[in-house]
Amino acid sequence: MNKKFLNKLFEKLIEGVITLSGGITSLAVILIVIFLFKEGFGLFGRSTLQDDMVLAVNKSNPLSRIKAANVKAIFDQDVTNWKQIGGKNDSIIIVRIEDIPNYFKESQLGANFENLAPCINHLTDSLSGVILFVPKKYITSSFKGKVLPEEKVGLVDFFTGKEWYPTAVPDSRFGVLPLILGTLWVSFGAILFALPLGLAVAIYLAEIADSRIRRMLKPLIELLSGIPSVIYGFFGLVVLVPLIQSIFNLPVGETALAGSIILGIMALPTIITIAEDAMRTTPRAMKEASLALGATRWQTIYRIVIPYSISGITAAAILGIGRAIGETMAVLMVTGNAGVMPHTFLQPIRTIPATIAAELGESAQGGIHYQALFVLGCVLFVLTLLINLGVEYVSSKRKI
């Protein structure tokens, strides 16, 4: 009796530990997701200017608002006259806070720059074509210029913008569309490369190879998934990138094609393993019936095995895409990291994971750049979630 009681107590204890572990793990995942979205969505509604900075112009300037793209063009000196953006015919004079000493003597500014605010006021009033980028604290109530309204980061502009310049001065640009399309572009290329090859290997292992060859090849293929991604990236950088540059006569070999091939190789173990397991679940009776009716081996594979296991093959393809979308280091090394709209596989691109890995260490915690990278993490999370839901949906269906 005591032994039965102790066994039940032990079972309850193990059950409680397992339940507690599962609850803690689930709670940790939920908290991570909440933190991710909380940090990310603080971006929207913030000013695209650097913290505590303002843009100001002369009071005679007819422009009451300047678009963020025009501000970037002005400070890049692509626009040099106000007339080019709808203002009067007057040359644009850019003045940053560090440029103020060029207009005033040290005695006018003061030993500790205590007269900086009056000097800024005077400079704005005296130069009709001026545009100032100065700290907000120097704009006093007696300021004679015109402070331009701040551009805010909007949800639509963020997801449809085509320029990603998070550290641009004075106006940061957060257009995530090239990064999303770059991620999908290289993932699509990877699956185009990996799916036919992976499906062919899976058919060979499941239906053609004898048991001895299968026992030898299966562990070797699964072992590929354990190789660190940086090794794949190094291989791509040393071997694949120069090869692509030479074959297509390109200025650089770091392209979407290089990223697609490397990611395709990395996705192969997942596709082969899952597709082969799905094919091996085909009932033996169905294959024997097909052969008994006069079908060849290849007809049986095409007409019976593949249709029966199509849900598993589809799940393998989707999981392969998920493997490609979330990859960071290998893509960072071989795709060129150019945040531009992708139009061909022979141009450099940048993906979301590579952007986060490359820029997070350079962003100030709590800053607008930091929050923008968290939004990218949210986008990547949603993409991965949709892929996983797709796998669950496809795996729950089976054609017979």
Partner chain sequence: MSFQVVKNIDRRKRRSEKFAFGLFRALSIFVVGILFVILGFIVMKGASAISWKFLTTMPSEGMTGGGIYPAIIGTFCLIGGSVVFSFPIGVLAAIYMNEYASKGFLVSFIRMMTNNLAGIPSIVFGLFGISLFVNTLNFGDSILAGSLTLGLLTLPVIIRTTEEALKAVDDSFRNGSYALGATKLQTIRRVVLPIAYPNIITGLILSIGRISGETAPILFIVAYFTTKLPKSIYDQVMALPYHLYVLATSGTDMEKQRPIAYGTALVLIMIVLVINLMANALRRYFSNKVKMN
Contents of the next structure:
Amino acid sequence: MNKKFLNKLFEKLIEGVITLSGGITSLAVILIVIFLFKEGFGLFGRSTLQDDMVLAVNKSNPLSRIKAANVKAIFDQDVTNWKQIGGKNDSIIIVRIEDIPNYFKESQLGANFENLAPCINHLTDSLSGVILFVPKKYITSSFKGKVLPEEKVGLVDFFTGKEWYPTAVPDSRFGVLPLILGTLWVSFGAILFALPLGLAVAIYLAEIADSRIRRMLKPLIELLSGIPSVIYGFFGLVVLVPLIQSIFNLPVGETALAGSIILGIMALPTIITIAEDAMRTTPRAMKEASLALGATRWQTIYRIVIPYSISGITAAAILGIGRAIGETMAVLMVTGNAGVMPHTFLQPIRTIPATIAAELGESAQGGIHYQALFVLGCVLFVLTLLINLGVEYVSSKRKI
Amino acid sequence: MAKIETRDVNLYYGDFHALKDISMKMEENTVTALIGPSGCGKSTYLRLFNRMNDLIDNVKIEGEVLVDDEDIYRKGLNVDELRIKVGMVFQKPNPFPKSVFENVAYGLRVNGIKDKHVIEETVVSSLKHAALWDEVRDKLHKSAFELSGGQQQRLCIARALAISPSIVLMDEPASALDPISTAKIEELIHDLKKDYTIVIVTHNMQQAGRVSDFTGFFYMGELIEFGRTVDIFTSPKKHQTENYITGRFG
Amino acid sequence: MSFQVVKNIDRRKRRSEKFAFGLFRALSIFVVGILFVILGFIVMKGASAISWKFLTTMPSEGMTGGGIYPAIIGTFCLIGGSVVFSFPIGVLAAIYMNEYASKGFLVSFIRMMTNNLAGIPSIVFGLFGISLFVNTLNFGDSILAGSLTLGLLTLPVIIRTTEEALKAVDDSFRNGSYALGATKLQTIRRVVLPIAYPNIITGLILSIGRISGETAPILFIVAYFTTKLPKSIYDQVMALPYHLYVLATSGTDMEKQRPIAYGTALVLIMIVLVINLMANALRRYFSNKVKMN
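What I would like now is the form predicted in complex with its partner chain, since the data block earlier showed the form predicted alone; can you produce it?
Once more the chain from above appears, this time first in line as the rest of the complex follows.
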């Protein structure tokens, strides 16, 4: 009696564990969302200036604030006169903390730089064209210059900005447009050649090849999807990249084209498998009816099989794009990772995943750069979510 | 001259001997019914005449199959040309996922006919021929799947007629339909006899009796008996035929 | 009655079929050709680098010499760690989905979430792993954090293949068991799982293949370079795919690193190949066995 009760209890317990396990994927997705957004959320509204640093100008300078983009231009010395950014006609003098000793004698600064603050104060006051970039602690209450308000990371700027310089000094620039476009550009190129190729193979496997050949080819296609992406990247790096460089006579072979080709190869198994499965659902009776009317097998394929399985084929294409968008290592290794707006396939390009992979290791935990990378992760997550929803929509909408 | 003739035909699916030494002749403008229990080979036999069995792996065919005195299994024969001559209607209605019009026009289009007037005329006359025109004249451009099962089957018949075959094969064309639709199909078969040679596989004894001129009884891959339908049904010569027809097995 | 007889037999359609089929066959051969080119290239270049010493010694001279022993050990540690976590949970989740959950909103929601999880790019798993396992739970850059991240990544694969395997078990087996008075759990344990397990195992083996090759999720967790072997799950390890990445793209002397990189790539490919072959052989073996029964 007692044993029976224990058995029953045990059974209930196991069933409880099974039920809990059922929720694991939902829990994982929710946790991923929470942690991505938690880490990334703080980015917006945060100052783009390095922590504990300050930008200041002479008090006679009419500008009350300088846009982050202009700050970068000034410090890159693309802008050398205040007039260029709407100020008075006066050449710009950049003063970083390490420049201070050029203006003062060692005795004035003090042996241990104990007089640094007054010196900075004096310098700012005496140079009308100065822009000062120093640690906050040297700005005392008697400071005679004008401290510029900090520029914040804005949502719109983030998504429409064309410059991604996360570690630029003094103001980091977070414009993800080139990264998003780079990702889409490379994926678009990949699908452009993988889709026709994948469909051709899917048609061959589903409708043309006899079962013996099919049984031989299927495991090979599976193997193609089993090869680690870092191997694809490595192969691309040592074979494809030099090839592209010499064919097109380019300074570097690491290009969007290399990325697209490698990604296309990687997306092939996905496209082939899903499209083939879709085509195989075409009822035999429908194909027979077509053949019985004197249609050739090829006519039957493109007039009956493909229209019938078009939703599955669409799903295959979308999933192929999804695979390409999310791929990291191969792209990281062959695309050259230049964060510029894409114009051709023969230029280096940088994608979102590659950016995260390349930069997360160097960013300080909790820092603005770190947060920006997590926001990129959120963007990637949303992109793939849209792709998944798209697939669900397409496959639920079987037209007949 | 027989329209269709087979001489000592044997067919194997791998090791399975599905048809055994079948010899038979079918005259022009007649309806021949093939009857017998499931798995007796009657559908397989029917599919010889438009070479539908070619689609299955591992099939081996021996003997001669003649259509209009021409061996249709000879090397170099164009199967799609044969299939234009030999139309087929299947067991379940299997319209294409296209409009009513496009279903009927399909056979014309795949055979390279582009003239709009020819296509339109042929579609209309085929639908009339299949006694479907009055029911679908307002929904020619609706999906074929919106038609009822019986209408779909007549659409499939119209589709087969559109490429002007001289032979129409019917593989249990009414087995998936209700009695009223079945009656319509049977009536249609009767009308079509004037223009076509029809071979029909059926499960239904009464149907065979109603629509056919000749009947062949198949059992375990063999042709047990073949003759005029009246004779088969009233005075069968073989014991098995009699048992089957009177409903003692099958 | 006779209506217009249309007997225009178009011979072009046969030519176009010939052309299309020829093209598709050629393209299929081309795709398989790509596979063999990649495999062949790595095998040819890597074969000379591989030796017993290469597999069993530490890297030396700033990765321009020596072997890849710690990377191999590290990869197996990560495989072991993630397997321990993801296999049981994945199989249980699949059992829940296929055997317990009643059809309806909940199941379609869970299925949607599983699909979504499967679609999330691996680098996002990497971000998540850093945020949750490394920083929040304070596991640090360790085998534990890496294994959990990789395990999570393979969960959808395991759940999906297990579900397929369970679905393939005919309901008549279940009903037969219930008819004998067995409880649901007994039925699952004694009837369903024994029938489904070959396919479940095949799925599990394939997921190991996936784990062994993934780089992006553990990019920030595994070691760039270490000559210490791990002593506990809180130690950091090297991993083959990341090691290959490092050898290929950074380091002190690219020229000297190349042969080592080829060797590492070959070892990685061999692992994946062996796993795939094993899964295929198993699948074939069991399907033959089922046929014989």
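Keep in mind it's a predicted model, so treat the numbers as computed, not measured. Residue numbers count along the first chain shown, from 1. Each form is matched to the other, and the largest set of C-alpha atoms that superpose within 1.5 Å is called the rigid core.
L13: CA moves 2 Å or more between the two forms after rigid-core fitting. For V382, the Cα coordinates differ by under 2 angstroms between the two forms after the core has been superposed.
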